[in-house]
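A single chain, nothing else alongside it, follows as structure tokens in the form predicted alone.
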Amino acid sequence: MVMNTILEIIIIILLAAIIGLFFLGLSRKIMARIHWRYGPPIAQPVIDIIKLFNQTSMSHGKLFNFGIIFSLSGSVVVLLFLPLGEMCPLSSSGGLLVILYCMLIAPLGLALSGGEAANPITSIGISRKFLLAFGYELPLLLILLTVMTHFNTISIVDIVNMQLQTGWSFQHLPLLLSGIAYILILPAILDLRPFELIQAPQEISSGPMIEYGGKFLALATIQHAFNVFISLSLFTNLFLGGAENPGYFFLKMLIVFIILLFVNAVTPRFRIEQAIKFLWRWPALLAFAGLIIVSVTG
């Protein structure tokens, strides 16, 4: 059973950090083709990766160099709460609001690294992220309210199981809603427009990430890619059903993230303040009107 769990962790890892950096190589794809553009490959996150870890790194410090790491083992736990098709190494070990809290190991992190180097760019970035996750943590707490008081568990895990039996939770009225406010969140999530704040190159040359070279810059991307998975993941888990072997939950996921490229592509970035007004008004109001019906239904 040990070896069987470990093996488990290990391919979970591997195969969140080889679907993420494909979603990453993907995405610089797909939008350089609908720029008329050809774009890079697809494989070059993890050229960049290898490049990257192979040049020369510059620390500012010690809080600098634990607060990547901190931030890339945050993201590690988390994937070990969810499922993977039939693999979830702790699906004993807690549920969805351990996965929330979990999740905000990942922006404090980040937020010591580049405290640590003291640019005023990275404070910027900084500040917009946290402020980021203050408008989509309110939806997202409600969203996740709202299932485990249909599903009457915290377990995920018992969540997707329960849906291979009454189907899709996006096929039933209470959580469509807050399916459709968890789309709404996604690219807040994901940083991608018109939630495109935290490195917006043209405004503050990517923000957090300004003072990541070498090695630093290489574990930020896998971190980057991890959220990407940890992000899609969730969605797919709780509103899709999950999935019965990876190969279908992998899809499930391509089908989500496409989908998210395009509105990316045709969208303008939000100020802060829209972003923040943006959250906090249609996808809490959706989520908070699914928690009602759900409440009241049930």
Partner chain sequence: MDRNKLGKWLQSPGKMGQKYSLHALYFCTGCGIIEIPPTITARWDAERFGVIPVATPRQANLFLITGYVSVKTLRPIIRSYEQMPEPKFTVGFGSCPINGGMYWDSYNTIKHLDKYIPIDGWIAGCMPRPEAVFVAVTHLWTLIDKGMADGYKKYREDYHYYRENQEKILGKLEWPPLFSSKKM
Contents of the next structure:
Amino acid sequence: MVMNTILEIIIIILLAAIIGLFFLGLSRKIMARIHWRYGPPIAQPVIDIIKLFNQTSMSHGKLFNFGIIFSLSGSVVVLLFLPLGEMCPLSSSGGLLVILYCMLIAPLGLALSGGEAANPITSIGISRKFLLAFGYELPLLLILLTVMTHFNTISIVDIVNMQLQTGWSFQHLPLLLSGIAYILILPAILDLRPFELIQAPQEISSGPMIEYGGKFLALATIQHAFNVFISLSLFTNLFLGGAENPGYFFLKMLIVFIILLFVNAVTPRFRIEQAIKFLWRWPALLAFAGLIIVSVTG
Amino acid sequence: MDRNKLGKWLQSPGKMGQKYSLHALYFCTGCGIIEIPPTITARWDAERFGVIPVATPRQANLFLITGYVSVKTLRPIIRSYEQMPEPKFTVGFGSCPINGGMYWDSYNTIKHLDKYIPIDGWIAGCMPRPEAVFVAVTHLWTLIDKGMADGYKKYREDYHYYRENQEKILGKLEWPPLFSSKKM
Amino acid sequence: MNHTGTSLKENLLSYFDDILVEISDEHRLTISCKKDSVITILSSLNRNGYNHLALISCVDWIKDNELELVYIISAYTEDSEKGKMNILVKTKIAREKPELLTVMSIYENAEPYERELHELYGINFKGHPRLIPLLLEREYEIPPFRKDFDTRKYVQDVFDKIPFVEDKKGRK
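Return one more block: the form predicted in complex with its partner chain, after the form predicted alone shown previously.
Shown next: the complete complex, the earlier chain at its head.
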């Protein structure tokens, strides 16, 4: 039983890394095709990571090394609480509340290590990151509250199972509203345009990443890949009926991601106050409406 | 291009990674930077060779110096070069960094850039076309394959010579030496 | 010939006696004056609405042993005839120890121009708050834009004297 759980944990982490990196490569390829370019091979993020591990890397102190590992492990912890089909090593306990807490560990770790680098641009990037997190955490909280109230449980496994009986969450009106709200805040979570203001290479020279090089940048890329997997699979689990089988699950994530990429390819970047204004107006309003309908109708 | 050959990847992953993931730092000096936007965007698409621009020297391993180098820009060029992680490759773009080009008798322009930092390859021309960048990249691949793109090793070995030359032109440098060991 | 230019010419000639005003083109007025009256001419032009200093330029007349400064002035105004006017105020100063009063009290944007002229021609602007180098890193014995500055010799003395690293290694 214990062996089985450990095996599941390893498989989930590997699968998340592979799918996340595949999504990153796919995003570069699709963006290239939208620009009428040929584009890099889909394995380009993997090539980058192999190269980065073979470079010398410059450390800025103990906290710099610790913070990036802290952030990566935060993402891994969230992974273990997410059900992937039959595989759900830790999701029987905790559920959505734990995920909500643990999702903040990753940006905190990056902020810790970026702060140690003591570059002024890093501080701009980190302050933007937390302001943006402040922006999307409110709608996210309302969305999760709506889902929990509707299904009367906090366990994701139960939510997925109930969707198998009653159909996808998208078919119920209040959850449709919060689903749309989740799609609206997804670019902010994934650092895609129009909310690509954390890295913003043209503006603040890739923000918190400016002092990362070598293996630190590789770990940060892997963390980003995990982040892509986490937010997409949370959406799929909550609103698109979860995983009947792994291939189908992957297909759902892919479709959502490609829609986000199309938006990413054609939109410019918000300023930070515009982003907060947007996030606190439309997604928050939709999620709040969903929450009221759920609590009134029971 | 042997990017798809798995055997080579297993044999020497470091070398193959360096070849096919060149993160380029474009130093925008002079007119060469006009040629760079078409190179990296839709018309010529450098990304299919794995060459993408990055915004900070910490993430870069290819340094493109595009155009003439004045005395004032030499200082940030040296600083950026020293911040890049090893292995790093430098390419001088255009005839001005090679021998001064049309600024051959200018009072304020560096004539031979390789006196101050090591250069792995040159792209001659005034200005070179974007295709020349790709020729340079493919040539750099063969150099990496043969282990001949070793400018960063030269910089490590002969650092005090380079530092001496830099101090001759810039006066006292305000940052401490990168490598302390002094082999004579 | 437009009315604005001629009226301005008459106006200026009635106020100042030792100046030469010439209408050199349809919208161009050239004023040649002594170096002491530059400030008064510029301030009277500024009071008349010509409130934009576009450039301060300098010419080295090495045979006459003089430096000629050119202040190019135009106006931001709704009056289209006045807006098209370009006024060149020219003055000549000695090449040895050239000195001039700063015009920063009249046109504040003269600051970088005067710093540039100071380092490229060696003109000392009295009253300028910070005459520090603007573009150059090195110090030159003769300011580099003067005609007697031999660029080829300078390059041979400075840049070509620096040895290639390979040569250095070979010699040692």
